[in-house]
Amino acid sequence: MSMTISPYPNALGAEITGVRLSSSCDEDIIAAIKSALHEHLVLVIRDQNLDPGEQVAFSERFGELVVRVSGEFLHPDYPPVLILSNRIVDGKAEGATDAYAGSHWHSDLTYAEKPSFGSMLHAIEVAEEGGDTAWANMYAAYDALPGDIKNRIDGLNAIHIRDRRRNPRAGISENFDRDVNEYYDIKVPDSVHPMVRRHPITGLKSLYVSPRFTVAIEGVDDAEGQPLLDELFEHQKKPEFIFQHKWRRGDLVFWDNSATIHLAVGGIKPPGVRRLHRTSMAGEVPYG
């Protein structure tokens, strides 16, 4: 069996078949996956059956893993694994739902000084209807900006925060089923990143803001900065930049956080259950 990489006819994304992922994959396979990731930004690797420990071990082939600052929803035996699930156990979701993760366009962990370079989601259970995930290409979004907007944002930095209570665009969902204050009182410093980021491997420019984490432009009055952010947020989710994935059990999706944003589309029809396991690799301090 040989690995096949088939690009999607969208703004980004490729499907990989014919490979069994594990921590013992040879270096040629790892190198091919890395190369495909830098080219296509989102890889859908079909028909995988990784237990949490195997996913951790495979993910570590691409870098040091990040453990979320909140202990909620982490796998009890493998803390680098974040459980995403809408199954209700004792009146609460057993994993992070859209109310906690993914309900607004974002790139993972940009509130950190060193945001995540890449993330993997492994589909353990999927719902028959709903539960898609969408990704948008931020190379393409930046390239498509009018010249005057490019000139305005090149060299500017934006402020990113974790706390939804301080972000009117995200806010607290009515489906948030934990103690909101306990969840967001964890002390996490805000971060400041270039609005236009150069990719650490390709060197290409991407638009590096998102409505989930970006709340202001450093040194720019809100009267000017907030309308500009709103314009950028509308621009970056145009259909021509987006690939939407319908999950199949066994899918492992690996994406590049440096040049994409993503969204949990939602719409799972009861009694459908979706359970995904996420691992994230540490990245570098973004630069423009």
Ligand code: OGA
The other form holds:
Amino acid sequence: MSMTISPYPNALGAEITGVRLSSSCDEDIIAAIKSALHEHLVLVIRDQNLDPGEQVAFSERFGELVVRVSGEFLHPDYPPVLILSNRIVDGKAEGATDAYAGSHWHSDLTYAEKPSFGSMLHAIEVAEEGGDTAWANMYAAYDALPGDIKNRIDGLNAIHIRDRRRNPRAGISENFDRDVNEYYDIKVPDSVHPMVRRHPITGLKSLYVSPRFTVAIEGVDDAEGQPLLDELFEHQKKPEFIFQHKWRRGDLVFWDNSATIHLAVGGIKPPGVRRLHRTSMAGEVPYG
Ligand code: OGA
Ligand code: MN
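Having gone through the form predicted on its own, I am curious about the other one (the form predicted in complex with N-oxalylglycine); can you provide its structure?
Entire complex below, previous chain first.
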């Protein structure tokens, strides 16, 4: 079996076949995956079959794992595994639906001082229709900005928060079926990150804001800052920056959170059930 990497014809993304992932993969496979990740930003690795323990052990080959601050939706035996699922059990979804993860463009955990460097989603069950995930290339989005906007945001920092109650652009959706106040009362300090981030490995600049987590620009009045954020949020989701993935069972998608944003596209057609398992690797403090 030999590993094949086929880039998609989109702004980002590549498909990998011919490899069987496990915690004991050879070091050269891990190195090849890392280098493909830096080049393509989103890797769709087909036909995998990792149980939660194996997914944790495989993910740990790329760094320490982050456990979400809310105890909801975590795998009972493997808390670094976040369960995404729309299956209703006893009147509630058995996992995080897009009301909790993904309903607005974002990069994982940017509300933290050290956001995630990369995440993996493994498809355990997929719906026949709907439930795609989209990624957008933030190197390309930064490069395509007009020069005057680049100059304006280079060197500025933005404020990122977890609490949806304080973010009018990412309100509480109607299928939020937990106690909103309990879910968001957990104290997570706000974070401040450069709006233009330099990738720790490639050294390239990316646009590092998202409507889900970025709520203001540090030191800039809202009268000026909010319209600028609106403009950046419109810009960063232009079709030319996007790759949209239709899940197949067994897919393991590994993406770079420093240089991409992503979105749960939604629209799962009943009675379709989608169950994905997420792991997220810790990153470093972003710098410009
Ligand atoms: C996530 C996420 C998107 C999706 O798990 O971090 O954003 O399509 N998921 O479920
Ligand atoms: Mn996410």
